[in-house]
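In structure tokens, the next block holds one chain alone, the form predicted on its own.
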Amino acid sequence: MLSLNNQPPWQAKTEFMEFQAKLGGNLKAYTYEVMRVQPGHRVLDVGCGPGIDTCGLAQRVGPTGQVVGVDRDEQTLADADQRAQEKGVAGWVEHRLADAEALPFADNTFDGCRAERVFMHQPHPEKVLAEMVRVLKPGGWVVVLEGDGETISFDLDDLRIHHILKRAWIEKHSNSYAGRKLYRQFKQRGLLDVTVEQIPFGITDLAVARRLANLDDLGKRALAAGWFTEEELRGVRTRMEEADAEGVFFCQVIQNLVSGNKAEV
């Protein structure tokens, strides 16, 4: 398990968003191919954190296109401008200091725009994707790829102990319930062909399990809210362990990957 102690925000960020795109396999290139990115095209990460997408964009593209990334991170943008350094693409990839839910380009820029776990950050995630749609050209494709928290589920006997961590997932994060939403957000905002898949994510190693879900720390929520006892924390975690030691930890999340395509003038 990597460890984060005693590392600035900005950096364990960038960490974190490495080991979900490592764990993550083919799915953010699958999500390129769903925004129907060619050679030539101008599109938009939005909440681009250290660049792993905008560089992987700019292969799509080539230089004869242009990726733009947003983030509200100085720090992590300086990573995702050094990425685009050392893969060799920093000539076609731009990197912006902005408000997702103001960005700063004209209506109709983009021939493609993409978020991927962004949303559930966002305390109005439907003014966010209000501005990706005014920002993308007619015909062009949104997709999202985001979570719900209610799918979160952990293998464990004890429904009131995984209720309590599910919960303490949801109330940590400003839209746990964005994954869900997305359909119907989308519809309201014109777009067309609008398509969901859901892809399941299970996790069989604790280590991992720790890391993605930060367990330590939904720990210390339940705890410090009341819901845990000192003992019934200690017992979770030792149940957890001895599953993994097992070889028969489990839990899962779903992830709706959603796309639309804005109506042609």
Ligand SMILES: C[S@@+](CC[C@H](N)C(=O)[O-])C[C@H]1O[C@@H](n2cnc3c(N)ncnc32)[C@H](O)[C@@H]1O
The other form holds:
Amino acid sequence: MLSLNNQPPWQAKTEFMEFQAKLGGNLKAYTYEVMRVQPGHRVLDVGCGPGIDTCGLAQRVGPTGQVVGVDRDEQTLADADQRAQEKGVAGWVEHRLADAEALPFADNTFDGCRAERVFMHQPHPEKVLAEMVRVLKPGGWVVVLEGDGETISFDLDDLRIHHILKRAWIEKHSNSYAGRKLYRQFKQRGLLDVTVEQIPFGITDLAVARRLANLDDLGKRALAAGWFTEEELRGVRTRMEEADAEGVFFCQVIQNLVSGNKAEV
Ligand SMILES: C[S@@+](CC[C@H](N)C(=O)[O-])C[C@H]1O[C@@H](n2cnc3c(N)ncnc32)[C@H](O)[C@@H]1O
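Next up, can you give the form predicted together with the named molecule of this protein, since the form predicted on its own came first?
Now the full complex is given, and it begins with the chain already shown.
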């Protein structure tokens, strides 16, 4: 597991996304395989962030293909354009400002479509999935990777505190349960050959968990909600710091990787 003893390298969203991508190892590349991306394909990444995946996909489709990434955050799109320039793939990668609930593309445009860690932020994830399926060509694959808030867990002997932190995490996001609903939603949308795989993600470094699970914010939220006292908050911080110093800190979350094929007409 990756260990960070110094100041974390995430001063901004882009650095943070790059760090997360590194932690995931080969997971991103695996999602492209599940998408069956081929040279010459035209593919879409929804909620593309700083373009880590659009650039990864660009290498797969090559200059005879096309990659489009959409995001609602203009700054992250500027970073994505810069990354595509640096990687030498800008000629066949485009990043556009758009809302995932209203994709600015005609029906049946893309050979493959993906979204990673986007659905938990959606008030209406089913609308996003409907849009992804609409713009996908018949025979194309849609792939979504998303965690499930219920599966976040901390190795704390005091289970009450563990459940409080988990509740704070769940309530912080628009749709913490999006990951578990995908299998059903893919089938209800009429996708074929739907598969779901569980991808575990463990963290053994408190500095990493602090940032990835937003631990400090969870503590503040729980305190503000009156779910625990300041003394209890100090106590849980101390226990986590002690565990980290002993090299035994642990927390985990499970992500679901769901894929489905749009029926040929
Ligand atoms: C956690 S980041 C993941 C970025 C990227 N998929 C990755 O794995 O590196 C989620 C991204 O989705 C974007 N996003 C969230 N909701 C969106 C929406 N409704 N429409 C477009 N982009 C959205 C955010 O701006 C953010 O860049």
